[in-house]
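The chain below stands alone and is given in structure tokens; this is the form predicted alone.
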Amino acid sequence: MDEKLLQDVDARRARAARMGGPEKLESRRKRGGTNAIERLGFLVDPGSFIETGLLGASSLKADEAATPRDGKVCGFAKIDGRDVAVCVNDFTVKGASTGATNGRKLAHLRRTATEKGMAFVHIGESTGARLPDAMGSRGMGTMLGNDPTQFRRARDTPWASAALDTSFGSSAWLCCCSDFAVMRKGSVMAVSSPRLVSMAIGEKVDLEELGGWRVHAELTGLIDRFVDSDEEAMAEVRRFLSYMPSHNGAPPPECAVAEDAVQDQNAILEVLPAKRTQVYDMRKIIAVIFDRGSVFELKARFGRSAVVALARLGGRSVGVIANNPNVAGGALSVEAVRKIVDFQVMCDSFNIPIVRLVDTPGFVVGTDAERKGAPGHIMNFMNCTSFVTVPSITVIARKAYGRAYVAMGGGRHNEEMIAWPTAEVSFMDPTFATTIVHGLKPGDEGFEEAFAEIGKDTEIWDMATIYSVQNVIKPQETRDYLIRMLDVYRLRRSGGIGEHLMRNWPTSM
């Protein structure tokens, strides 16, 4: 062969990995900012990685040069051994605009991963469309709706994204689009700029208040971690593919159980508290009950009277949802709701079992509740609950009233609902019943009668009698007793594969 043929690859290749120049590299360096390349190797095993599109680049002739890999860094790599499609956007390359040289690598990293049964990874950092390649009748019909796949997000496969800087256009959609997302704070996640956003509505908008991280953490939900580093949202990623197959027709990993996962679970007594009204952090007992260590909470500040993490129980993967007495009593606001149904959507697609921890009073209800839409969201709750079929087992902590007891999961929607000897369940709150029924309040004279009338049948006894509650446990029994009857509820006829029926369900709500 020519030797010049030979030289002109390596010559090309060089072009390439220069990214935006070492100009705008040192810039990002001197910034404390890390670059795509860094990124890549803080996410992908060492030397797993092997690149799709290196010599990829602007479609249009004139910026060829200019456009080194098309503004994406994109191959395929292993992440604790296994492959992963995944695309790290090269923001010195014209801010990792949309185009359509890109467009096409991503979508062949999408397919690919979707046929081939390996996770998708994106890595955003981007300005949005690239213009004015998007401008006018061509640029429309050249760059957009041309990939009618692009947004068919099916959880055939697990998506994770990453928001880093400023993350405008695509980088907000693919983390709208996946089953987890992470942010670095001080960084930046809306639909376009605030410069074009304040041209639009003709005022100055502050980046924080467009898209910052608590707009996110707080308001949105869209996030599910926030970390302060981008080496740290790279271990986000990671953490989070531990938990998950590779694809939908997979069991998830399971993981040897460290000598210390289990933990004294007599602790769970003095967490719990002995009055029926007093407020705990149901979250230190999640962290008593699964292997030490192992919880993963998602969307922590938003809708935190729920509480939804992926943990390990004996190695296991298994999806867990709580109410936290801590915020709120534990009543279930509409962002809690919202919190709770795209998580446990994810869990179901993707096979992993659920286990519920309730004590709730009900829904919270208002003014304010019903402009968001609550009946909505609780009727979406109550579908969504009713088409999971992964094993699932409801415990009953204290309090489970009403409507929301049925979407926790309580009587028939899961294979086993069992309670602690401090569980009560009933219609609703006798302290609000007693309200209803006989128009006494706390601290009027006859309402402790009263209330003893109303509150008599709402311990857990009649309904292990009739068997409506499988069992009665003690709290520190709790451990040992999910893990042999998610052992005993394994979907063994069809190696651990759930139905699915939710797998089209929407990714944001």
Given for the second form:
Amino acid sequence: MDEKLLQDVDARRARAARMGGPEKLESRRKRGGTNAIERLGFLVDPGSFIETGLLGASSLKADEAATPRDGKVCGFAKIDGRDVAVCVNDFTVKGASTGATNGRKLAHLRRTATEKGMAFVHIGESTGARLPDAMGSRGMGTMLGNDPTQFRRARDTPWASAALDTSFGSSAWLCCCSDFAVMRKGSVMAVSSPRLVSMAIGEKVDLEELGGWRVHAELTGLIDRFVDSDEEAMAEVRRFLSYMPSHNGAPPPECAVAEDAVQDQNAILEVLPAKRTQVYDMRKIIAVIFDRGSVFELKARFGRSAVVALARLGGRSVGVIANNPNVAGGALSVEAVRKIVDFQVMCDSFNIPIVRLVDTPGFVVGTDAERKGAPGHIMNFMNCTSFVTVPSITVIARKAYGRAYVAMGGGRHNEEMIAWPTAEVSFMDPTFATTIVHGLKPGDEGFEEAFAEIGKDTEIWDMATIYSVQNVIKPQETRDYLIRMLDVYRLRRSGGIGEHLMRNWPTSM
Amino acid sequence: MAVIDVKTDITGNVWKIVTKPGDHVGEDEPLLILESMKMEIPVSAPEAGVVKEILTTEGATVTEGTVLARLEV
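Requested next: the structure of the form predicted together with its partner chain (the form predicted alone having been shown above).
Zooming out: every chain and molecule, the one shown earlier first.
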């Protein structure tokens, strides 16, 4: 072969590897930022990456030399030994803006991940659509809307995304399409940049206010985890995927159980208060029941009266859905409901069994909740819980009132429902029930007697007698019970695969 | 340094204020305790920081979303 041809291959590879050039890379390094290749290094198993589209560049001839890889490093790699399709945006090339070529690279990755059954990972940092490429009717006709499958997310395989630095346009879309999204603090995720927002609506906006980490942690719930560095963000993506199967036709991977995985279960008794008027932090109980160190809480600062977390029980992935009495007494806000629905759909779509821990006085009521559409969200929740086909076990820890108890997997919305002896089940709190049934308020003569009567009726024993709760167990027996029962209820006929009735529900509830 | 608002997630009465301006608090540490739905419910620091202001008094009725304290984080 002509030696020149081989040299040409080397030269073209070297030009692509320059990324946005030494100056841009150096200025990133100086401000402590990592580049696309470094991020890829943190993300995947060493030496496992094989690239697709290294020689891709802008489809506009004039931009060809200035757009190595067209701004997106795409390929396949392994994470913990399992194949993934991965795209890491290279901001040093035209702000990793969306161009015709990189759009095709990304589409190919997504398609391959779905068809061959592997996770898809997108490490975002981008400005949005590339200009002037997308301008005018010819630009629009070329760039947008030509792939009718682009946003058909049907949870065939797990998707994980990161929002790093400025994540506008595609990086924001992909976080919202994903099953998991992580953000580095100090980054911004929004539809478009503050400059464009200012021009469009005349509103002067601050980056943090527009889409900083606290906005997403507390107000939007669009991001699951927040970290301090790019390296940690990549570790979070790896950790998320460790709970997930490579595709929805496989059960989640099993982990070896560490020797110290089992904790002293009596610790639950120290957290659970004796007085019904006292609250506690359910996260402390979750940390004891599941394998030590395995609890991976999502959206921790959003809808905080509920807790959702991936975890392991005896090395097997489970999804934990719980009320947290420490926040608003465990009353379910619209945000808490959205968070649970989002999570429950994900678990069901990827064959992850569900454990629910119930301690809720009900849904948050009032004008604010109604204006947020509480009844609609509550019905989504009910609908969602009814569609779950993976094994699920519901544990009533304490309060289980009204519709909220049913939505939380009460009644027959589970394989087995068990309760701790502290459980109290009724249509509403006995204090309110005393007032409504007997017309008595606290302090009135006869209130205490009437309250005691109604309070006694809420004890769990009657429910156990009629076999509407399948067992009453001591809190410290919960872990062993769950491990055994989840094994009993394995989906043997389908090899552990659920029906995925909600696989195409929205990824951002 | 940023100053963040600490809001109540629920309507209730302020039962006890357990911190004062200048106090250092850890993440999830209670700033004050509400009485709501017959339960004692803490309003806690979402992040570790220093209490800058307490914007309510014991006995006050507060509605969901009200800013009860400011925290320097």
